[in-house]
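One chain is shown next in structure tokens, namely the form predicted on its own.
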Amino acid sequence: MMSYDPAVYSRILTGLTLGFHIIFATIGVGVPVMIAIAEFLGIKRKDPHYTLLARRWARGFVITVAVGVVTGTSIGLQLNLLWPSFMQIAGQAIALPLFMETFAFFFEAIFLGIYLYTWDRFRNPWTHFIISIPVIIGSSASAFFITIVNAFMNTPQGFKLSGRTIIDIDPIVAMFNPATPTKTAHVLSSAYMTSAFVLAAIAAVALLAGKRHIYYQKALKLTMVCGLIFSLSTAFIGDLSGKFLAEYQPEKLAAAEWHFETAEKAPLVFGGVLGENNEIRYALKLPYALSILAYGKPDAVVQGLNETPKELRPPLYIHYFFDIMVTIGGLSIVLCIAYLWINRKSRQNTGKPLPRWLLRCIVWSGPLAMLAIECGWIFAEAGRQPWILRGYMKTVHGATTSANVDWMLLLFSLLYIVLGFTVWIILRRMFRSYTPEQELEQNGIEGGPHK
């Protein structure tokens, strides 16, 4: 049995909360974009199927927002309860982005309420669409400001530390630290991408179940096109993130790639296992790829992990989380291209249905995209270890010394189980009891099965 260590339990509880919250935070950031795109197409093309997509996605979105509020509040609570020493030093520097994140959420919530209760209330449908824009701004701004806090933890600046007292604080400099551009861009783009694949998976499930209504086909095409666009943008930003790590957190990049010796023309290591003396076995090595990722040049010198003292090295298991994240991202791009190609051929063959293997792959793309998000955050957080505030405070020194964190872990675990189960039941009943076909018929909208 593990001996009681408040720092260890604090890390487990914080990781559990972030891991659960990120599911709803990702959907909360990405789905408003998809809703707005669907409504835009519905108005632009005078196509009621896209408008119905926006309506139904918005209903489910509200449920996930409600849970996101609970888990987001839990994170704020745990920051103060579990990491008091960290908040004592860093709290003043990150107070501004935390306040702005709260403001952005309220901004989003106000316009979301207006958006939901003003369907069909305006003569000009573009008026309703315009209301979706503040919702997108609020949700994305909320993610932007909270990610700034994480960026600050990786590259802290904008203050001086005198003993355990923080002085000469410049909150703007602290906010816009070197990690901010790539971290915020990567979080936003990956949230849009993941939400597109989650919605695509839902449409693919319906098509696999034999529902051939054109509503589902339009939903699948829209989400897969968006999935391709956001996947490509995420890959591009991921490349920029690699270059950021090479300059500001070389030990993190080296640990992720099992790159121990400083060398030029460094290969990128995929998979494999570590043997004695950090010997890499069974791995796929891509020549020059790590040098290109780090500096954009195949002959660039990449710093090895041996340059970092052993007590300051990140855990080497982050290599696998990095590989999983990158693999899923690459496969997502391939899947979208395959879908668009096959779908085009199917339409040329007088509406031949999509092959079931392709639909099954799309169904898996939703949970796999969410898995990539989880792996990305584990890589980001574990890769910063042993620091909670890089260069200033180690994680073990920022944790509480309370004797009750294990009980908090149990109670919050039960809360998340209840919340997850409740959301699943509500969404399942909400959409199964009132299908798109029923809603189309009730509203007098034509558009039967695709022929």
The other form holds:
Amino acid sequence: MMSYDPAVYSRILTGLTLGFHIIFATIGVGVPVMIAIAEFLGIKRKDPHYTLLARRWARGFVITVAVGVVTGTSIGLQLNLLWPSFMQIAGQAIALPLFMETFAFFFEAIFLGIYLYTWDRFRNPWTHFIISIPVIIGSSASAFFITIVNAFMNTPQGFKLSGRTIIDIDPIVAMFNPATPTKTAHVLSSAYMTSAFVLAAIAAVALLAGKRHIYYQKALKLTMVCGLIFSLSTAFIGDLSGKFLAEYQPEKLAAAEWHFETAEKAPLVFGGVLGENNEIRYALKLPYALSILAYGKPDAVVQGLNETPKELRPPLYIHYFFDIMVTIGGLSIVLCIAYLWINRKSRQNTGKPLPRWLLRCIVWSGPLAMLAIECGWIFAEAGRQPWILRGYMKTVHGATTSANVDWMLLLFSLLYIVLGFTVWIILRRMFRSYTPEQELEQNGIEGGPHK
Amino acid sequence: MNIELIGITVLWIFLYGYLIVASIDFGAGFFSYYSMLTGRKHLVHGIIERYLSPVWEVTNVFLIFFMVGMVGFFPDTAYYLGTTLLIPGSIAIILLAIRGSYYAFSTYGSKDNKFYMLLYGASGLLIPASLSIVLTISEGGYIEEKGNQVTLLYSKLFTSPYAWSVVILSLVSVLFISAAFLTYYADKAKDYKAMEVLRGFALGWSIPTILSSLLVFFSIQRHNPWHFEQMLDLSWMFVLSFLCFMVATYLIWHRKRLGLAFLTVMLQFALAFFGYGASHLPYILYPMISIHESITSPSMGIALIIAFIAGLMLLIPSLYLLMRLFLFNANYVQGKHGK
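Moving from the form predicted on its own, what structure would you give for the form predicted in complex with its partner chain?
Once more the chain from above appears, this time first in line as the rest of the complex follows.
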């Protein structure tokens, strides 16, 4: 066992809670958008398949929302329990976005309740569709505001610190700090993207299992088209984030790329291992790419890690997380294009089902997109170590001094294992016991002997 | 009014809001489970589920709101309470997590799973107890500060009559508030069988509520005489609170105007809760934190208050819409709408 150090255990516990929460938070932000698109298509094209898609997604969504809400509550309270000194100082500077986040969440909670319980209540179907808009606004706005809090921790500004007191806060300057635009945009876009792939994976599982109903093909097409749009925008915003890092957090970018010496025409390092004196082996080096990523010019000078004092350097393992994230992002774009290409061809020689390898890849794309979310988040968070408030407060100084954090870590690990396991069982049972075919038939939409 | 007073007032209103909606919620879970055990589930379960389904998520937000606002306005509370409450706070979080998720699992996922209902019903009773520790601690005397280290004196807390009286009060008042509301709701739904069961619960929990309130009074006198003196200055609020209680029980007893009865229950708790809060001022955590150690930056204070007002302008109409569609919609309440 490790010797008891509350700061270390606090970091692990916070990481664990957030790591578990963002799975559900990502779904919580992205899936409402997908539900609304499906419902919109259903009404617009008068196609009951899309409406059913929206309803079934919504039904599963409630379960994930519940876990998202409770783990979100956990992290909200844990911030105070595990990082009391940090909250005492930064709490006031981030109070405004935190407040607005809760308002947005409140707004979403109210309209989600309304949305879920009014499916057949309005004569005009558009009325019900319109209720999905405040749900989307609420969920995306709460992601937006909470990401602002995180952006502030990366590039704090808009206040002065005298001893343990924070003074002269300018709430607007603190909120719209340099990290805000790229961070919020990247979080939102990647959440939409991941949700699209998770839902695509579900459709692909059904198709792989031999289900031939047109419902699944429509589901797959819709999610893959959305997946392409969202992954392209995520990649574009990711590029802007790289440029942001080069300017405001060069040490994070340098650590991610194992870029030690400040140099022009910097190469992008992919994979590889580090030797004893930080020499890179077995890596793929793309010449000029880092300079392009950082400044958009192949011969730009990129600051190396050696410029940062040793005790202020982020850990070098974030390189791998960065690589995984970018690789998955790139592959998903390729996958979407491949799907659209093959799908068009197979429709020309009608009746030919999609190749199984393609469906298998799509099944993998869901969990992999979620993995990319986790990796990107670990990269962003570990990449600002040793700071909790970059340039102001180190992580070890923000942590609680309380005893028993290790026991709490154990308790929460158990909780998340149990919750994760039950969600999995419940969702599987919900969808297996009542298939779309049965539901279509029961709703009188289709049926009869020919099916 | 200065910013800190506005701040604490708004926060106290939110905490009161949480007290009411969470009590209904926690009590409903317990009644739901209890009636299943005693074979009366078919009588009350439908009513409870129809009320809870659209609003359970909203309940949670009140608590988060209070927390965020507290740290925003009074950052020192984060330091003292955050450090000392690690264990009770974490246990409360775990209970909240179990309750929230298993509510959803048993309502939307696996219906009639007894184990899920047990988790959901039982955790609901433990949460008020664990959250009430914060109120207990705020009376002072349970925290020790040595150098850079603040610790909660567990042995003192667990042997304190005051702490236990607060736990008992929180438990019984949850059940009383919840039963009073559900009686009214069942009556609205014209579900008289459910109404009778719930009315029995409400009357059954009314006497323990008043007795435990008295117990808290006596033990606070011994634990924190300063606060007791302050409370005596506001004794009219507590007297009015008691009168409201009398009116409420009278109405429930005679099955008359149950809506008004629930309103008087709300008023009863409002008067007691605000009387308690007002007499506690200016201290938040006696005697370590007062409301004067609040935000050091006026611009942030103003921004927070603006955000509050803007947020409320958004929330009040939305909450009104929610109530119109579910709580006060005769068809929905009577279960005439499908999902």
